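We begin with a single chain expressed as structure tokens, specifically the form predicted alone.
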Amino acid sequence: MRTIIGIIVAVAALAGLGGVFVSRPSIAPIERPQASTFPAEAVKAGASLAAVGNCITCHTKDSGAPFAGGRAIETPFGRIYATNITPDPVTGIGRWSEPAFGRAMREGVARDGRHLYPAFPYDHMAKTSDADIKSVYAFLMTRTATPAPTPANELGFPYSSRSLVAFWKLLYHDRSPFKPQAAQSAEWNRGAYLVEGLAHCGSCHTPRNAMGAEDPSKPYAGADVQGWTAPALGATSDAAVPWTADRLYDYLRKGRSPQHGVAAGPMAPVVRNLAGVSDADIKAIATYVASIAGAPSAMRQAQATQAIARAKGEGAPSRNAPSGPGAAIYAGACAQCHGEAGRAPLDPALNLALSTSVRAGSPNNLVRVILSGIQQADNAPGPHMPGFATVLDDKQTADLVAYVRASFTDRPAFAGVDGAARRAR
């Protein structure tokens, strides 16, 4: 990857092309606008909007104040600093006008002119339309300025060379607009333009290439994400039960899924933030992101009945299960709230049998939950686990992943427990 993306640079630094495309004009400074001037119905529509990408939770870095960057983005090319999105005038947006805001979303290039590294998804932010973009800048521009400079980014040569940029752009960048699908209703074209667009949900749950971009031969077929794994939404889904577009309503509305699981990890925020979304645009979403996968095969319906029916307990016992040290762990610090195999739990907790996690291709996400637990932010009501990383060493948890994925599941041992361990550590 490396030499490839030495070749590019160097071919375009000999045709005398790199100034010419990494060269944008940059647009005036305006004077910072007030509040007052933004009308409170589209201060309110870019709030849900902005809700609906998730901004907070990128551009916030840890005790931060909201939406004034730093946080680390950990990318395969070197770390990466969200900007400050606040008004101040001086660290922020506070002087970048709506044009400029605009061809920020849809072009991926600052006010002065500076291409920008798509950890900021501009390769779906480009399908907004002009009115929500107004009302997102709204919403952003009434927001308390934060005096707070943007850490230098971490990228070695040449991935912390702009030009890089503006040729990954020539190659991967598709600042086409939404096309709504007339065959379809208008629920699942406002959930595909919201999935496709300021939601962004690709960024996470489809693959990408050597150069970092989503690989379009695999939409949502899932990916790595943070150290844990976001899953496949198509028809490669881990999920022992299909997704329906209510079961997703539940998950994206509530943060679980009965026939799921609890949304852990990078999704947590996400569900947290969607929390200031309307029914309406939830549902469109569900709608949408359930005929990704499309209708269920017959054996795939037979392989959920068989799930169900083991998670109510009215399966045999899994004869896979090993006894010793695995077996120990979880008598003594699951199976009061998840139950054993075959055996229905003492209360509503996940029934492990349902659980995309024990039933994944990694165990990145089995391995974090058990490390680290589940856990609400400022302490509100919603599902809760512990954390177990202190009183399990690595080799108790990969004895627990084992004894969990033959117990739960007909699918074989995962591999490489220890290594995400260590990793999640």
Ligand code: HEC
Contents of the next structure:
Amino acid sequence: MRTIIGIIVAVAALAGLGGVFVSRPSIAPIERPQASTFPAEAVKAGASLAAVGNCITCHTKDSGAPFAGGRAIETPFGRIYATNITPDPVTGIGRWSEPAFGRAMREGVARDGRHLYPAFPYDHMAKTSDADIKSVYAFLMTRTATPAPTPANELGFPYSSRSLVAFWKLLYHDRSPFKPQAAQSAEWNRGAYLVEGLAHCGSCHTPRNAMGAEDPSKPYAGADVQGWTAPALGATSDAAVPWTADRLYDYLRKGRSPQHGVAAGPMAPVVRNLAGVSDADIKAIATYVASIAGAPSAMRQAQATQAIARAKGEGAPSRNAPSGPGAAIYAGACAQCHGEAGRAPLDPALNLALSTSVRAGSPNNLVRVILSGIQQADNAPGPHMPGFATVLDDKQTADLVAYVRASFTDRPAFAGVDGAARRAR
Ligand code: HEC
Ligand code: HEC
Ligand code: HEC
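Moving on from the form predicted alone, kindly provide the form predicted together with heme C as a structure.
Entire complex below, previous chain first.
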């Protein structure tokens, strides 16, 4: 694989030197349009579409002005800063015409012709219709203009060369518009349009290849992101109870599904943004995502029935015989909220037998949740769990994780818990 990348990089670098891929034409700057020139309807529609697109999450740094950029996106190739997309004429997109904005969304090219890194998920945004791009543009151009220069990216050679991006696009960027499927319902098609497009769910939930592109042969098979694991949403899902459209609706609308638990980590802002999106669109997204996994097999249904029974304290306890130092830690730190395995907990929703994080292939999310807990941004109401980072050392965390895994699931012990705990701190 190394060799292949080496060859690609060498070819791209040479092509870049030869000027083949250097940049695209610049699109002339315009006078910043008056906010009043945008119809209120378009601005309103654009607000909802921008919420689906998570623009604010990447394009706002901690305690920074909304959309003014400066947040670092960590990639395997280095650090790329999301830009200022407020209508500031100097540091933002105030002088970008609508065609310039549309080209950025579809082709990943800045107004001045520079190729943009796919840390901006234009590989998904490209599916967005002309009308919707127009609305998002109207929404952004009517935000408060905040002057804020974007820090320079921190990328080593050859990744610092934007000509490499042109080459990447040749290989991986599909600019074709969204094609509805006639055999599917209007709701399914609306969901597919949003999920594959603006919502870019696959940018976290689909594994990537060595060049950082999503692997089209493994759609929604789960992937590591920001130290968490975005779980598989397809047939290989680790969820105890299969996801249905109704359960996905609960999860995406309320940030919590009684059969699965909460949206934590990098999924939390996704759900927070969806609060600004209509019920109809959330239902459409849920309908499409449910169809990715397809109808659960009889075996999967039977496992789910068992897991729910176990969570209610009615089923047979796990085959594993849990014991060891983790049991005492669990009793002291967790049991008052989550209950004992195989016994009815205070609230069945909290039973860890139903948590995907406890059943997953990787211990990442379980370790993260134990160390960081669950908090709501700005102390908004919602599920709360204390973090245990200052209470448990790595050895105690590993013992606890082993106990939780053994007593709430019948899956084999996790590997690599120590590493996950070290990385999470
Ligand atoms: C996953 C993070 C992420 C999300 C989500 C995201 N962006 Fe970005 N965006 C970036 C990064 C990073 C860059 C800078 C890329 C570069 O420097 O090559 C960028 C660049 C841009 C640019 C080019 C601006 C310039 O000055 O060159 C535009 C326009 C843009 N994004 C608009 C949007 C819109 C609109 C949305 C929501 C629909 C959105 N982005 C969502 C990360 C993101
Ligand atoms: C920024 C990365 C990111 C994006 C974008 C994202 N997700 Fe997630 N998602 C995650 C992570 C990380 C988790 C694990 C959260 C946890 O364990 O609490 C998750 C969890 C989930 C789960 C729960 C899975 C399970 O079995 O427990 C569902 C369902 C889900 N995401 C659906 C979606 C959908 C639909 C979209 C697009 C609208 C989306 N995600 C976009 C990162 C992301
Ligand atoms: C003060 C109560 C409280 C304590 C103590 C507590 N939790 Fe939680 N925990 C919660 C709540 C609330 C949730 C959200 C669950 C929901 O809404 O369904 C949660 C969620 C979880 C999840 C699911 C997260 C996900 O992304 O799927 C796991 C795993 C978990 N807790 C493990 C633990 C462990 C292990 C301990 C002991 C170290 C612990 N909790 C201690 C209240 C608590």
